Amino acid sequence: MQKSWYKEMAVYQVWPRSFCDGDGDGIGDLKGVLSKLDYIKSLGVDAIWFSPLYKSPQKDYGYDIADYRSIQPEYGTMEDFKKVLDGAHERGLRVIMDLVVNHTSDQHEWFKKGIEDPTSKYHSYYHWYKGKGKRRPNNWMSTFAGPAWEYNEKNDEYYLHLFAVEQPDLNMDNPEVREEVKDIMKFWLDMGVDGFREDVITFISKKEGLPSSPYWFPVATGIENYMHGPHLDEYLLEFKNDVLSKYDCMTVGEAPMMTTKKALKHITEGPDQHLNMMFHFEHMAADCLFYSWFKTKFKLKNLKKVFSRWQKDLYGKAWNALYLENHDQPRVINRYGSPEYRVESAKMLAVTYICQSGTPFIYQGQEIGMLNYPFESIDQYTDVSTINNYNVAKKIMGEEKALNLANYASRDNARSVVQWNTEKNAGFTTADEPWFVVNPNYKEINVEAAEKDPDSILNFYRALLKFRKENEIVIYGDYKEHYKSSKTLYVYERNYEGKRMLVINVFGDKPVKFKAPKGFDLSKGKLVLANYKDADIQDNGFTTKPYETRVYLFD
């Protein structure tokens, strides 16, 4: 297993309009990020990772870029960043931004001039088609709920949008565009900047023609046609070739239904790799199908099955990205824990996929513990793809079930401001209202408090980040499951080196009479993660309590 800095690292993900204002206006900034860099340093984390910081009209807040080389107004400066970027570096971390190129906003400059001028560059910048009489060019859907495409009356011409109608897509296929993303990327790894986290990069590249789909999926229709596209491979390994290679930087890609087999083909170490990690859903996918808002009961079964695959398919030929929340996802607890046990529950889902093999992302807000919001009405939600699914869904299901169903699933349960005290607004901001909502459970999680309780979620995350920085057995050890077919035990080894390690995880409230897989021996193992002060032993095993969490040592 070669070694090397990104596997080494953990990083903590801000989504920048929600982590903390500096300024006073209610939204998020860097000058507020500046103000934590001391707070992000004690997590234990190596790199910061944030979601775009570009000028955008925030339609999908962020993700949809006007301009790839300044920054937001309401977030600061190129000068802030500078501050935060030299900041971030004098405390040892690394500085990882989102780079966006399956698609731009409307209001791109590029996308403008190619309204302006049909037969100026920037029109073949994107996917531009007529229709078919009056049907659009083809059946797609978008991946945010309805059509993909978007008539334009000015040049009578569809253009193609997989995500909101403000997000056009760029044609990967004109070389002038990847020149431009390569431009993009010089541009921030000059300043430096080390590194990048590929939005829906499996996306970029589109079958000859775009074809229409004999296949219907309510949100994805069409999706054969351009997930690995055919030119994605040659794409990948140009932008390695010609930038990222000539920079010590790494890369994680985001592709959505991403596969073990599919992904070795981008992050199998040696000249042809493409990225060095992969952000996969598969696992997001225990208690649904496809994604959160096709809702089913979650089975354990199936989050250990997508676990040990990813583990045993790529150890020794790839890296592993780890992550259990971000800001396209609920938050955690709602949904693989138990906000009845939430630092139980919280302690655990953090062992278990923190001690695997890989590099671990920790969401803002997931180090104190932080839940769903408590969403009343839609007319509370601002995610584009929120709003568009809850309208879909109530045609079915009808308004209650719908509101139901998008208090599970939307992304805005993980973009409620980051709870810093008891203070009016959480501590967020000083003015008389955030941007977004504040969970009211903010006077009982917030970091304040968890800073003082030496047994709150927020230490025991510093200790199990500590743990896998002092253990190489914790990064570069191999992966063997035990009890494959419980329905409340998670329970894997790793082993490196001469050292074994177990981990134990209990998903559930119920008690469970757990013993030690053959090979070892509690009593000669070193306990050095727990959730429970009264870790008892009793031969060889132990009688489970709610959410707990076991971590062995052997040497």
Given for the second form:
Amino acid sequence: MQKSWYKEMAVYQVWPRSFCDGDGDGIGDLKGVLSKLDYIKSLGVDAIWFSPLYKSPQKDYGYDIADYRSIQPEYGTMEDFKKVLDGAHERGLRVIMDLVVNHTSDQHEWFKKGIEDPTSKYHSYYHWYKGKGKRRPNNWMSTFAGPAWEYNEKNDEYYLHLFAVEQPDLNMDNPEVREEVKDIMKFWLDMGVDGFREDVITFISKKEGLPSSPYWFPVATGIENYMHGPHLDEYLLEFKNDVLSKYDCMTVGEAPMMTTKKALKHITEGPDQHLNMMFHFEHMAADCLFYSWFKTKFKLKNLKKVFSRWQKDLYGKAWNALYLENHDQPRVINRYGSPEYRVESAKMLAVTYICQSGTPFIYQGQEIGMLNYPFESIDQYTDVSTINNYNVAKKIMGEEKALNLANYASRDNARSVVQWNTEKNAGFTTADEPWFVVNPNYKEINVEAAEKDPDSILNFYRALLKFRKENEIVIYGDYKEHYKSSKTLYVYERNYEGKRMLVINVFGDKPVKFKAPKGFDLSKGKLVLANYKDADIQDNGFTTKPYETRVYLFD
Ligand code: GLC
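In place of the form predicted alone, the structure of the form predicted in complex with ligand GLC is requested.
The complete assembly is shown below, putting the previous chain first.
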């Protein structure tokens, strides 16, 4: 397998609105980011992925872009961005931008011009269709709930929006739209950014004629017509050949409903490769069906199966993108760990995914073990998809249950402000009111407290990332799972150039007897990471402690 910088790096994701407010208006911004570059560097990561910083009406917090070449004024100016870019590069941190080209904002010039003058070229930048009488052009439903079509009275037409009403889908079949996308890529790459996280990139090609779906779901009806559309390969290859291959950059594509088989078409290394990596969602469904709003009981076996499938199917052929949190997922401790054993389970979960083969992504606040926010009313939420999903859920299960579900499933849980210290508003802003909620647990859970505690989650992440950086086995080693049928233990080994590594993770608080798999003598291994001080060995094994993790290295 070829070595590469993007395989060896670890990435920190910044969701700018809630990261750090540098100008005292209650909203996170680039000045705030600048002030925290040393902190980010101190984690031992090699890159920052910025969720959208571009000019946007913020209906979907930046994923609705009104101008791809300017910075959202609330976040600062292009000068501020360049300072952050330079500051990051000076520290050896690469910068990855979010490329959102499945759709724009309805406030983008292209969209506005296409409505003003339906004969202009911009009209065909989007999917405009006449209705069937009074009916919508097809039965597709938005991913955010509600129909995927919005009527425009002026021209008596509907436009397609797979996400919010204010996010019209671009018509990627139009070659001029693809030229625009390539120009946007060049604009940022020429400025010096190091790559893109490509938002719902596997949705960009829609099946010809946009046929209605024979299936009905409350959300995303019709998804089979665009989740892996007919021209996706072609368009991705065009972007790569015409632009990306000319720069030393990386790409990671967001890919809902992605399987390893399909992913390999895009990320298998070689001349036909489209993207470097993909964010699939399969491992984020161990406590739900497809996504967190269809909640089920957490099942470790489901999680392990997915992890192992991606590790095995890609090994030697393609590269994994590893994550447990981002701005769209509730906090992982609340899902796969335990708030009661917050510190232990946070460390165990970190080991679980970062010791696999792939590029790990860490979401802001994850490194200090931030938890879901205790929302009490639907009025406290600001995320469009939460509110839409709640309204659907309310009709099915009533208000109380729908609210409980939102508390578990909402991505607003990831968007409470980062907790920096014990000062007012957790040190996020000096304004009286931050734009969004501050978790009341900030007096206990914050960066400053974690810095002072050698056993904090934060310092554990640092040790883990340092270990990964210093040991190629973590990056390039192969993978083999043990005790597949265990409902509590997730155990795997890695092998590389004569070295072996054994990773033992305990999901749960009930003690179980662990015995080292055949061929491993724990007394001969070096315990390199653990979340309990007392890591005794008995009979080549041990009785597990709640959410315990241990990593042994064998030379
Ligand atoms: C992606 C983003 C999400 C956004 C959606 C529409 O899933 O991660 O935040 O709402 O695309 O752009």
